[in-house]
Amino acid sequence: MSKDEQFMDADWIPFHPNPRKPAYQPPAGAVDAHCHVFGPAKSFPFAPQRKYTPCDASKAQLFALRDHLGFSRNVIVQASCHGRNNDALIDALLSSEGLARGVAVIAPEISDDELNHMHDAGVRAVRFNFVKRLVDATPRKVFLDIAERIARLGWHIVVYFEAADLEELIPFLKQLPTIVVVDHMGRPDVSKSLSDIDFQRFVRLMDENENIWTKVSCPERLSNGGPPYSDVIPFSRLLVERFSNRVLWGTDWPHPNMKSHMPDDGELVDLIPQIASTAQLQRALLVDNPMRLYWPETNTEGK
């Protein structure tokens, strides 16, 4: 153990240490559209009213992964134990050469100066987390003046909430002004059927509002029986197929809070033809969808 691994919590697990090749490769310029970076915290410390503390994830394993894996950009997802405070995941998208874009989690007071700054770094969506075991409640109200002066850089929101939550947060979700980017499917209920109410309820939202979008990301958080997670094929396969152009792919690397176990990255990988099975499905979700939200400016459609 390191030095600054020690300070991490003492039931953290650390990311797979080496992470096979996947057999499967991804089409030519593929977007990991759900990662973070953590500290390193000699540099970048810790928000302190964090409800974890991890080991530190830095910006260059970050990039040595996506290149290991076969993709070419990343979308990096302010991590909460990180607060408010965005600088580590500026430093990563200056850094980047323009091959991230990233999602913030911001301060209702913040300046117009401040957000200009990080969009020119690359930051492009704000993130809301409904996730009490993660973060302390925050009023409605401060988020949707939020979306309101986000809305007018052309950035978009990324929502974490639980399944169970999802029925009490609709009305505030349609009041969004923006495309908004629900992670990991809701967090269903994997146990449970594909026509469960709760489920049907996501499916239904997706259905009825265009501009909420999905991340097919996490089968290692959702699953029940660990690897190779086919639990949570079933409900990625689905959404891919039924919303091809609103669906995002992840790692989530480094995974933050798992308890059970640390995935493979490549396996994680070469779970996407399974839920993707063609090559059309594939480059929508890995290339076209995520370039076209977070780098409009380039058109990779039909390329």
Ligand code: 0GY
Contents of the next structure:
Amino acid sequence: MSKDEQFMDADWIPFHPNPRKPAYQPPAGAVDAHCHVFGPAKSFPFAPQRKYTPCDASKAQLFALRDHLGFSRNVIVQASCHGRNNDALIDALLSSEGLARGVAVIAPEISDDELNHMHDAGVRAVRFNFVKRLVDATPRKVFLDIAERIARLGWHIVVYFEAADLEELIPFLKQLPTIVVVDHMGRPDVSKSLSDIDFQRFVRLMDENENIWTKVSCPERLSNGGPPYSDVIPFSRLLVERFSNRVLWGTDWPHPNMKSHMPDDGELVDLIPQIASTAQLQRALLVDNPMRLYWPETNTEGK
Ligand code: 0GY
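Now that you have shown the form predicted alone, what about the form predicted together with the ligand?
Time for the whole complex; same chain goes first.
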């Protein structure tokens, strides 16, 4: 099938149709800091250069899930299937009544007017994606030029890479002039121990660079055992306890490219008390940290 046809891939697993109501109740004002919208393709066609064609996953479905899970806000991350066309993302932000912020993917030739328009809509970061199965490579110089421009707007950078690529990426990451948020804990190999050299390299990177944050997200993607994802919990817990003021949490709805199974989003929420064991850690993870990064003007005291 040609990539110009906008039908979802034959092996695509759609998001859970009926996630359970979580037993865990997040603190007031909780933020789902990693999720996406896909299309709908009829209004927002997928990019010609995409590596996959997903099912539609609309802003209305995302906001309904937010409410169902007991969350208040979303950070919507531009997914690679939309390339550098952020229209679906911007449309969702503008419909969110200020309850969503965005992470865009931009071209180096973007105009100042476009950047300002994105800022007004709620974009606060750009994403640099290094995952080879998702995107064609972008030269580092292009990323550094983008980094300099968005730093002036007070935005930050979200990076997505595989654990095996971290060592080579470290000098580049250290050059970035903003806060840098690493997706999905740098994708550790959870079949190895916490003292494994690759995971320890990531921990050291965070130890030594106070501008580096991470999302303790995607147990369903990292787990070898499947639900209830017990093999991933120790990695998330270590990062939450060690870097409590630099961690974020997200559902990753609608869970692109899951091949083994589709998680129940309610079940993912119910894992939070296992990775953030006190009310204080949970509030930092779900409210204080994402609010400081994405809604710095909003006072959350006493919420
Ligand atoms: C994620 C993970 C994936 C996909 C994307 O932009 C994307 O297409 O981020 C993935 O396939 O690992 O964070 O949603």
